[in-house]
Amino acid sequence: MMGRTIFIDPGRCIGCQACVSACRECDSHRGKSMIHLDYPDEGRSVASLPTVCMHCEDPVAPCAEVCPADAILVTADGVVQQADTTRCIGCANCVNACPFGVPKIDLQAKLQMKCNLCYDRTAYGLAPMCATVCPTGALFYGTLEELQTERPGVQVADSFTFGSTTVSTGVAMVVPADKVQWPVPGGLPVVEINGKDVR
């Protein structure tokens, strides 16, 4: 199936922001975090969700496809890179194209910012900064087999639907076994699966 990647397990996230702080410490980010901690039901729930680039594979990186400056490159192993600062024009096409809402524009620098899977680390076999500090394992870096050995019976999804479009990704999401539907409906919050209310 998939090689070493990040598996996001929202049910384990406690909103501690350790991942955000660790990402900020990465040398290549200059003190800015490329991971976002989202609160899907803010004000009614303490639920939180770490949001990293899903490294879309099919269609290949919508953010890169719409970049008029060819600033966003995809490596041979499928990692969608952060925009090249010498090419990015800050147009925000990538922000609008991403179905997961990952890229952000640094308005001051007029540059796109997003997770690049800590490519400076993962290219050498090291785990991304966020996964190394997550105290609950909400961000797990490894293979599917390693994840299933550690968490028997776990189900993961790497295909998500947005309207009539299905997006296959290089990063996977742990989904509750009793709510599995392939592909997983994209967007938050999921309130209905197969016509049944899941709230």
Second form
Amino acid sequence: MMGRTIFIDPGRCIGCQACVSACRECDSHRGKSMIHLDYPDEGRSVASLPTVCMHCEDPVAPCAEVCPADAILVTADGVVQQADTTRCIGCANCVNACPFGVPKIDLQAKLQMKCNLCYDRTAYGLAPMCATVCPTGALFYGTLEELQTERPGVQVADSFTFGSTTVSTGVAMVVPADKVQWPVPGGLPVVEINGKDVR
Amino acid sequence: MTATDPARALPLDPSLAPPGTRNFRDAGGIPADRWHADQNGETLVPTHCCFCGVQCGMYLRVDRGGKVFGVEPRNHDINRMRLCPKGINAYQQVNHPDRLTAPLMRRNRDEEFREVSWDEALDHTVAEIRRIQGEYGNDAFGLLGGASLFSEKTYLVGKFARVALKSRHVDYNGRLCMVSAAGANKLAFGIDRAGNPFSDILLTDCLLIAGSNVGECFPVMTQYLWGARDRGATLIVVDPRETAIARTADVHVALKPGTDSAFFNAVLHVVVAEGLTDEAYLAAHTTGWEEVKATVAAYPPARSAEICGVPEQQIVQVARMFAGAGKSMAWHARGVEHHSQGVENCLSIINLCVATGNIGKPGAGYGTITGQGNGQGGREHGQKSDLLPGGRSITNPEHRRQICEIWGIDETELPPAGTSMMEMVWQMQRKEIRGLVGICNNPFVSLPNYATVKDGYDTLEFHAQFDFFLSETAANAHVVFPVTVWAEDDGVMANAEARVVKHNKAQEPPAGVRTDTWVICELARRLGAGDKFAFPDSRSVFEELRVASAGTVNDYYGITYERLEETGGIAWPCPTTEHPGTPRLFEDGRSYHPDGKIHLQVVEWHPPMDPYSEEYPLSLTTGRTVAHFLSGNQTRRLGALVEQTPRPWVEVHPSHGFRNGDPVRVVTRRGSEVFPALVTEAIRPDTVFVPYHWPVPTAANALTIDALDPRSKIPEYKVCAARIEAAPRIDEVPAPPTAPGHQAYPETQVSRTDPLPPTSPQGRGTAERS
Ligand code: SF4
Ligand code: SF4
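Given the form predicted alone above, I would also like to look at the protein as it appears in the form predicted together with its partner chain.
The next block holds the full complex; its first chain is the one shown before.
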């Protein structure tokens, strides 16, 4: 399935927001962070969960599909790019379409901004800024094999259901091996683990 | 064990791309030819983070004009590219608009500061030193250093106090950090440092973390913790709060603050009772074991469970896990050290490690997690009141003789030991100390019992402060010297593994700014000791430091700047230039005491100094947040970090009936302050927590007690008696004041000082939540 991509392991996240700060340092959108942190169990636990662009594969990027200006390009390697500034009209359709809550609109500039998997870095074989600095490896960049060598027995999901629609994504999420029926954070049931349908 | 950046070995085709950044990108993350510009004029200067004791490697991005403008992760083997948010944003302080660029001076505290020439500031300071010492004696003038300084500068601070000021009163803010661990290590092992490198954590089978919120205070170390977990290691966390690390532990012992040694004595009790001790090791390599065994016999789990407020079964479980694993390690930090029995708490952990034979092996040992970047190196070369360079004791006649010989002074000229940082404040109140120079410290935020600290400093007849931002303490001074930030000078620091690393200069300081080395040497020259302070730069100080440490336990002699650059860091002791350094101690079973034995020490638990009562039934404990560093003088000016954690709060258990964001008054015997409530089950019902990086009126340290450990003289920050009550109105919750001298500009705008409560369990999450 996936090649080199980001794997998110919320179990390791310490909520430090190094990813958020690092994202601001990326040359392609310096000064703005495209990541945010969710706190799924506030008041009871310190658990936190980073949200990056999932780079939806099938159906191809809902944000790109709904864009009336055809501003969101999906490259051949599956990266859903930030909206092309010469085309984007700042209509926010993409914000409403994204099931993961990723794109943002810069209201002053009337432009969309989103994670483009640090294309300036990944095109050179480097990891994106967030996954480079993440002190815990909650954000990991590489192949599934690399992840599994480093973390024996790790299970990942890259399909999520939204009502009757299933979205499979370029970015994958680590799920507890023995708890595959649990919804992944965000309340979405897991439908596929390491390529196997588990519904 | 240390490694050089691997890409330096990569063959490079110079025709492919200009050297520098392009090559960095091409070579997969490591610039092959550092300090050389690419076609955009960008260079990457390898250095380390200025903040905590992990000392992450990083590159500073320097533009064509020679200015630092960004950061790039560096594949150094301490951090392997990882950085925490402080590390990522650190570069922003280098060219920050709040930088002090001219000496500030005033005759009286009620005057405004005016910018003066270096000559005027230095002359006035020297005149005041002469006047005060002439009227009241040499010891009436004191010096307080800092553990964020490079080791070269801490060496100079100690030498300046004894040789130029001729005063016994010198100490440093590492006194507020890890001196309890240092004292315990010295007592037990005869050497003051962690026993193992971080990389040993990856090899352990059972990891015990005591009193350390690793996720927030040492974020980059967590990769080692998770790495051990990937191999199947079990994790035990001892902490009153459910921190991010405790959340995933196999056992989380949420003990009542101030009861650590009662807990560890009981764990050792169970280990003895179940026959899990390593008697062969104890017999061959230790003294004092029988006494320790007899003491822990009086700590059955039932008794300690009662004291610590934890289930009895947990004590048994921890004992079996730690002693039953193949290789176990214990790492601890301020949670056990910031107590009136901080040294004893550390000793009780050492007793457990040694009794189970977990010492001096890959994956087995102990470590202390240093708070400040140079918390370890900061005291090694004479900045602490009772230490001379090389960790020599100032009370040992032989040690005194050796140092006087190196410094070229007569033995009678070397002052005796002075007092600790908090004691010096009490001496200021009593007018025993009337003049003070502070170097890169901010006691107005970092010392406990603010009212006492303010009173002590206000009583001073003369106070000068070195800093690059106007700290709360500097704002109270008569003279402020504008000095360099870390990226404007060369120097070494020792991280929590006692690995000495080299920081490199990335840009020239702004006009008007001088290095601390220059200022200290210039003051010494004007005081008539110029011949002993002829140091043009850090390297020349380091060369003297190497010689001054030769032959001691803290031996730096074999460490040179060139070797540090080649290896990425060398752990001391390193006696010769061929010696590889000593990442792991005691591999031969010998301690650094003359008899080669580990001296186990008896520990009896006693309650904290501030007694609970009906009026003050709760424990107040304090700590850090990931976005801020110590007194916040640096991080409270960086927009991203302020956005991330704009203000302090009080963490309370839901059983107190508050809702998130309610105004809550925290009252102790020292005073009261109002904070927004963060209601969470992640804290004990009998404990409340306030982070300490802010000044009054939102300062945790206005409430904490200035009781000290009798041996290490560390203040008891981690527990005092308190009560909480509803503050009637939300507008009573004060916004934290802006840092003194702060000028808002777009990138570092400090925008969130409103009294909004935090929205997440650890008070983060206010940023980027659209
Ligand atoms: S950097 Fe890593 S650990 Fe820190 S908040 Fe982001 S994902 Fe979590
Ligand atoms: S503060 Fe510590 S953990 Fe964070 S980047 Fe700096 S050295 Fe690393």
